[in-house]
Structures are given as structure tokens and as C-alpha cells.
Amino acid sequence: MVYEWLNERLDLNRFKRKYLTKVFPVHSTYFFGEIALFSFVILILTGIYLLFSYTPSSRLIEVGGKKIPAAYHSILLINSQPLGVIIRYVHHWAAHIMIAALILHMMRIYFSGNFKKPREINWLVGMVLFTLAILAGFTGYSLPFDALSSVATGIGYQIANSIPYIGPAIAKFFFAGKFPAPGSIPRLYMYHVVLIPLLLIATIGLHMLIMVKQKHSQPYKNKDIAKSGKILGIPLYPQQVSLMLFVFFFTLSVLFFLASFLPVHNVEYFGPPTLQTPMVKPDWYLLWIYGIIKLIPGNWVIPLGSSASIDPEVIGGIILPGIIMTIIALVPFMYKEKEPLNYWEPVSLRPIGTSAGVAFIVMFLALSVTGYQAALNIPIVICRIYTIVLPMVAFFITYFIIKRKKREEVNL
């Protein structure tokens, strides 16, 4: 009757016909994209949670008789709450779990070659979401303002503040002045619970619209079953809805797991801020950076002028890193397509950029290990050497695999 009533009003019959009957492939490596958007949906969940709680304010408070900055006392009360800590750590987990995902998802359009023709703007709208979300972490982390946090947001102060010329005014503008002032937290705060969700969910709806415009992209093996310019799959309701519905309940579960089993940033026994400085190193997904930094040696100045110099800071912390990210971002145009790519790319159509991309998964591995150097007690010159070694050789050894590979079916 309900339904009915609507329908006579809304034509929901037309909507259902249009958008609810839209077919979805089907493979597993699909659901990476829907983890980093349940994850995201998560994070603004338990985001609004925590806002109800959470002072952003670097000001000084008494507390027990003992002067304690605002933020980081709302961040003790959050964790004596019912279930406080549990969605703190939830929230903490779901970034973690949405930039690991995004990798993954990726990876998948990497190797699959789904970043060719016609989906080159997508690629690079996946580039500005993952930057997004890399944002998103960092100004995150900042917010207990504890000494572990306090530390690792002056570290990103300094690498901006050390660009030549342009890095003091864009350092002080970023933090709203000389990290830590007064200004820092409430400018960190509105920078990720305001502008950069609403990027990141203006950049999501951007880049599901591309998709759906274009339509997916499906495993190489429908190419022989469905027909040209179909897809292969299953309707939107109720199959896929029923599936990203598991899905979602299946990330909440694994995020309230690791929330209980695997408690994250304990900010009591960091303390507040204070003069002494923890041993500080970045979350996994930035340790690639970190062990670019260790890598660059302390010499490495370059003058310009008088007045100003690139130092090793930032050749490893925004040059490197940087050039590293414009590479992968222009990888689409690095191939020219005559026809669009709208299935899987058999990896052994394309050796060298397949081997290019292990080589790349190399790198970083080699560059985190590189970050924990020193509680490796590894030797720096090491360091350096398998850097560049492992990369060359996954390389080499992917290359020689996938056409002995080809050359295997050409026989057959």
C-alpha cells in the first residue's frame, strides 16, 4: 500500500528499472574499493561519536593539581567512558583499514590494466583520494596532543618549514603558526572533521559517478562469454546489496576485533607533551618517507643563493616522495590505447609494466624495513644498497617468469 502510494508520486518503478538493475562483475578483489568506502562510512560514524567529547585546544588546564593541555584530557575522558576507548580505537583502526584497502584496490587496477583508456581521469581521481585520506591520517594523528603525537606533527612542521623560500609561509598557514601554537590544534581539527571529509566524500562521489558512467571493468574471462559492451555480473538489489551489506558488517566486526584485541596509541602512558622527545616513527603507510629521509646523507645540501638551500630533509621528505607519486599518477599516459580497455589485461601483454610494478611493491617494502634501521641495527650503506638492489632484481625475476610464462603457451 505504502509502496504504491510512492510509486504513483515518485515513479519509484522507473528508478528501480534504471538504477537497481545495473549489473555488477563479480570477483573478490572488487570488494577492496567497497572496505575502503565502508571504512570511511565507519570513520565519520565513530568521528561524530568523538566529537561530542573531544576539546580542540592546546590550552592548559588543571587537572589533579597538575596543568595538562584541553585536548589531550578530552581524550582521557573519551577512554573512561562505556565503550569510549573501544571507539576511539575503532575509529583509529578504520583509518588504518581504508588506506590499506585503497593500496590494495590499487594494486588490483594496476595489475589488472584498468588504468588505461578509458579510465586515465579515474586513475587520477584514486591518486587525490588516497592523498586525501594520507591527510586525513596526519591531522587525525595530531588531535590527543599527547607526547607521541605532538612530536610526530612537529616533525611534519619542520619538513614544510624546511622548503626553500616558500616552506616558512606555508608551514605557518598549515598550522596556524609555529607548531605547536596556540592556533595548531583548532586549525588540525577543522582541517579533518570538516574540509577534508567533505573533499574526500565530494572526491568518492566523483569517482563512483565516473564509474558508473563508464560502467566496470570485468575479469578477462567474460571477454568470451558476455557480449560486446554487456557485463557480466549480478543486479545491483538484492544480490550486490546483499553482498556489500556482509561486506560492511564483516569490516565492522574485524574493526571492533582488532579495536578489543589490539589497543593502539595509549595515551596514558605517553603523557602529555614535554620536553623530552619519544622515539617517534610514522604510521606504516608514511614509513616509506621515513626511510627515504635515513637514506639521504646528512651532506646533501644543496645552496641556492645566500640565503636559502634544499637539505636532506627535503630531498627525502617532499622531492623524492614526491617525484615517486607523479610517476604513478602518470602512469596511464605513459600508454597509448586505440580501443578502450574494458576487461582484465592478461599480465603477459604487458611484462615490463607488470615487472615495473613489483619493482615499485619492492621499493617501498625495502624503504619501511629501511625506517626501523636503527632498531634493526642495520648498517645504513645496507640500507642503500638494497634499496636499489631488491627493486632490480624483483624486477628482472618477474620479467624473466612472465614470458617463460608466454613462451609456455605459445608451445602449447
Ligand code: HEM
The other form holds:
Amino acid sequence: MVYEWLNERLDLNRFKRKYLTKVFPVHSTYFFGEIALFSFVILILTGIYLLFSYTPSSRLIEVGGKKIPAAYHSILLINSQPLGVIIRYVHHWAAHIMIAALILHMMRIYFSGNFKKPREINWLVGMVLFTLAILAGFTGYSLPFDALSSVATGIGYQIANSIPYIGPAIAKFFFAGKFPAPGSIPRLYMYHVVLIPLLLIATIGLHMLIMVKQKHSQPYKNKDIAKSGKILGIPLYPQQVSLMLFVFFFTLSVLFFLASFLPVHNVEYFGPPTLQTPMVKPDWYLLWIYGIIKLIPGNWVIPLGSSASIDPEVIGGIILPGIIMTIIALVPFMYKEKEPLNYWEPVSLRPIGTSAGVAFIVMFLALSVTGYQAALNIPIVICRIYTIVLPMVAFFITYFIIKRKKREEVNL
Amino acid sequence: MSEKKFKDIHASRRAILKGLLGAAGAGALGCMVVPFGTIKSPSGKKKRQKIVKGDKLVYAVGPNAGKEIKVSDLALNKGTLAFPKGKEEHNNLIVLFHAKESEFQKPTKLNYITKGFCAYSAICTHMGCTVEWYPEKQFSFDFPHLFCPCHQSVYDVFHGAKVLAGPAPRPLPQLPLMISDEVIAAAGDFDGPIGPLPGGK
Ligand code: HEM
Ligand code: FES
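For comparison with the form predicted on its own, produce the structure of the form predicted in complex with the ligand.
Shown next: the complete complex, the earlier chain at its head.
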């Protein structure tokens, strides 16, 4: 048989013993990471389909008497293929789902305390993954080169361009000139389909490798059932694989469902780029940065000598988001643990950390709502107040609840 | 071979190998620097073509794009995007509108206005989106204003495009206007730098 033939040469039995029996603990929150992974697989597959027809060029070509950018024209062509528009929307939706799943995945790790020793490295690797995913979303967004994406990408250019001293050089390099220069779309395309996917694949590989080496952390209740140091769960093959296949097909069908009923980024609606600017909003996962940019008063300028200054765009678009991401990345190093933590830690052991996490989520939501401030007609002063007050309220409420629970437990 | 000598040979072999590896690595890196050194920043330093007295304004968008804008085209409260004829580049984009002359106040440059026609740069000073002319009420602004759809900056057209709301750091530069042969024309260049300034300069 084929298996026997291969086994004699490759020692498949050893592989089976060693890896296919790897134990996976079971809990629904383990699926967040898997959903992110499967969305990435779907992004690659649909991305390859799009590559067959997409033209990475903003050069104007004449179509039916009108001059439109070649990239935009190729998107119209994709849309007219039998499955083209669905594949495009699946690609775009998969980008959203991947980032959403990543956020949920990070929240699970955060609230169960599993960023702590020995898993600090994988927390950092995860932050790199998250950043790469956002960069992939940003560069992909620019590719259709319609009225919406050209303006949105132009704002990205302006934020980079406003960094004092080095900004113009960075922006020119990243966008191959002042966006939209003739070289911009080819370069963003290169990032989107070559550089970032390669980095993502490598980083995902590292993430998985470390995870296999360190073994899963497991739900607290497993401590009472299995011996300490043993993982309670199901083997990779066949049980976990069938679960994974289920999650994969579930993700795929949800994506096709979303793509069929909720078009995202309908390029025909926005049309090719014009001199007028459409109402632009960044994708939801960047809306918080957009919110910060709106909150910062225009006169917040930090002068740096006579020739340069730090402008509000830089404060709101780069410095504050950078500080926030750095704080998140450094979370594991705020705890000093002697013993490695291999179980989920009850939130009551980290009252401050947990409350800060909840406060952060509330701030993320508040800033995102601020993105819609004009449409909702909320005065900006009110936005400034609630962005500061609501997270503080959330912090104290969570802290209070945890403390009271703890006291009740002690009294019992 | 004595034990010591054996060790010495190995130690020196190791040192040589390390040295060679280092040299190979440095050489390879050096070779890579050369092509990188040839990457030139794209020569995007094209200066904006200055607008001069007498440049006629043409429609920038719409079915009449490229046609000259006549005084009779724009009724009261009407506005449009315009270009100086022959200098149609993005940084020269103008928003032109017609309002009651008596409404304009300082710091608007009153001598830049003719017969209620007023023009500003259409490039938002925040991040360079195109501002829009809103003659009617919007949000809490119940007077004509310029509005940027990107981060909702609002410019007060009657007070020198002063920023009323939103993150824009500076007012929009104003363009002096005149009328020649019933066509609206520029009487000079903008009174300030266009759009966002790099690196906070
Ligand atoms: C890693 C995660 C990825 C994310 C988050 C992502 C995201 C996006 C987004 C948001 C768009 C704009 C879609 C639209 O509105 O039309 C896009 C377009 C595109 N992507 Fe990706 N993508 C990813 C990976 C890939 C990969 C691996 C490939 C190719 C192998 C690819 C190829 C393309 C192409 C050709 C387009 C332009 C066609 C179009 O815009 O419809 N993408 N991507
Ligand atoms: S670009 Fe106009 S408000 Fe930001």
C-alpha cells in the first residue's frame, strides 16, 4: 500500500505518534485563533484568484470614451466575471473577520492571563501578527483605486508625511513618491501580495511553533481533572482535525453569506477617483485612530526648533496609537512571575489588569463612536469628556465587582 | 600530535573560518548596499505652477469641466470647483462661490472679492482632502460654509476661511479675483501655502 511504501522510507509512524496525537484542550475560545488562521488561508486563495485579473496601475486608460485608472478598470472586469464580485467581497470580508478574530483572540489571552511567563514571546509575536494584518488591510484597501480608496490612502500618506524631519522621506519611500504617484499602486501592490503575506506566513509559523513547543494553556477546571503538567483534551487526529474542518467550512460559509448579502466596498458606487472627496471613514479597526485624530485640538502643536514641529496629525495618527500598541505589547513584562503559568488564571487575581482591560475596550468603542461624531451630531467637547470619563467609570465598576466577589468568596 | 597542539590547530581553524564567514557576510551585505544606493527618490519636486493675474477660471468637474466660468453662470449661493485655465493641477484646485458681498468681513481680504464672488484653495489644510461648498444649514452651522468630508473641518467663508470646527490647523488660502470679459479670473496667486505642510514646517 502507498502508506506502507511511504512509511518504510519516511517513518510516518513516528510522525503519527509524535504529532497527530498531540492533545488539544477544548474550549470555544480556542477557535478565535483558528478562525483568524482560516480567514488568512481564505485570503490567500481568494487573493490568488484576484491576481489573475487585477492590474496594479493607476495609469489612466481609455474605456468607452472615458479615462479611468487601469486598476479601477480591472476591478470592474473582476466584478463582471461570473463569481468575480463574490470572490472580491469574500476577500474583503475575510480581511474584516481575520482582524476581528485576532482582536477576540487577544482579548481571550489577556483576560485569562496567559500572556504571562512562559508565553511572553508568543504575545509579542502575536502583536507583530496583528500589526501585519492591519498593514495588509491598509495596503489592500488602496488597490481598487476608486474615489474612496484613493482618498483614504492619501490620508495615510499625509499622516506619514507630517512626521517631523524624516516624515517626507518615509512617505515618499513607502508610497513611491507623493501619493498617488505613478509608482504608488505598484509598490502598495508589492507590499500587499508579496511582502506582507510572506512576513505573515513566517510569523504565523513561528507563532505555531512556539505554541506547540510550550503546549496550550488550559481552562482552570482542567487542573482538578488531569494531573498537573498533563493536558486534558482531544488528540489532533481525528477529533481535533474534524473540529477544525468544521470551523474552516463554517468560516467559509459565513464569508460567502456575508459577501452575498452585504457588499463591501462597492467600487461602482464610489466611481473612479475625482477631484471631489467622498465621505471617507477608515475601516472599523482603524476608526479609533480616526477618533483620536478628531479629538485632538488643531492647536496642539509641539514646536521643535524653527523648522519643524509635532503636529496634531502625528500626535493622533502615530504617537498615541504607537504608545497604546507599545503598552499592549509590554503587558507581559508588567508582571513578575516565578512559576510558569499553564492554566487560565481567574480574573480576580489581576483586579487592576482586568479592570484596565475592560477600560481599554470601552475606550476603543468610545473612540470609534467619535468617528461618527459629525453624523451623530455630538459636540466634540462631549466626545472629549466621554472618551476620558467612560473608561474610568468602566475601570472602577469592574474593579468594584471583582473586589466584592472576592470578599464574598472569603466570607463563605 | 600533542593534545595542546591539536587544540591550537582547531582554535586557529575556527578563527579562520569565523573570519572568512564574517568577510563573506560583509561582502554580501556590501553588494546589497550598492543597488539600494541607486534607488533614487522619485523626482516629485515639481513646483506648483503659480497663478498669475488674468488666469481665467474654468470648471474643474462636472459636464462643463474645462469651460470658462461666466459671471452669469453662478447665481447667488452657487459654488463650484475650479482651476486656473492651463494650470490644471491638483494643488491649484479652487473652490469658487457666490455670496452676498455685504456678508464678508475681516480677516477675509475684501479686495480679493468681486461682485460677491470669492475663492479659496479647495485643498483642506489638514490632510489635503477637497473641501465642499455648503450654502445651506448643516449640523449646527446654519450659514454658508466650506466643509471637509474627511474629518469634518468647517471653514467660515465670511471670515477668511477661519476654522470653526474640526482638526484643520490653518484657514484656507484665499485667491484674489477679478472679472475680465464677463469671465471670472484670478487677480494673482493664493495668499498662503496650499494644503498640509510636511513635517510640521
Ligand atoms: C493577509 C491578509 C490580507 C488582507 C487583510 C487583505 C485585504 C484586502 C483588502 C481589504 C482588499 C480590498 C478589496 C476590495 O475592496 O476590492 C484587498 C485587495 C486585494 N488583495 Fe488582499 N488581503 C490579504 C491578503 C492577500 C493575499 C495573500 C493576496 C494575494 C496572494 C491578496 C491579493 C489582493 C488583490 C489582487 C487585491 C486587489 C483586488 C481587489 O481590490 O478586489 N491579498 N485585500
Ligand atoms: S483632511 Fe480635511 S479635515 Fe482632515
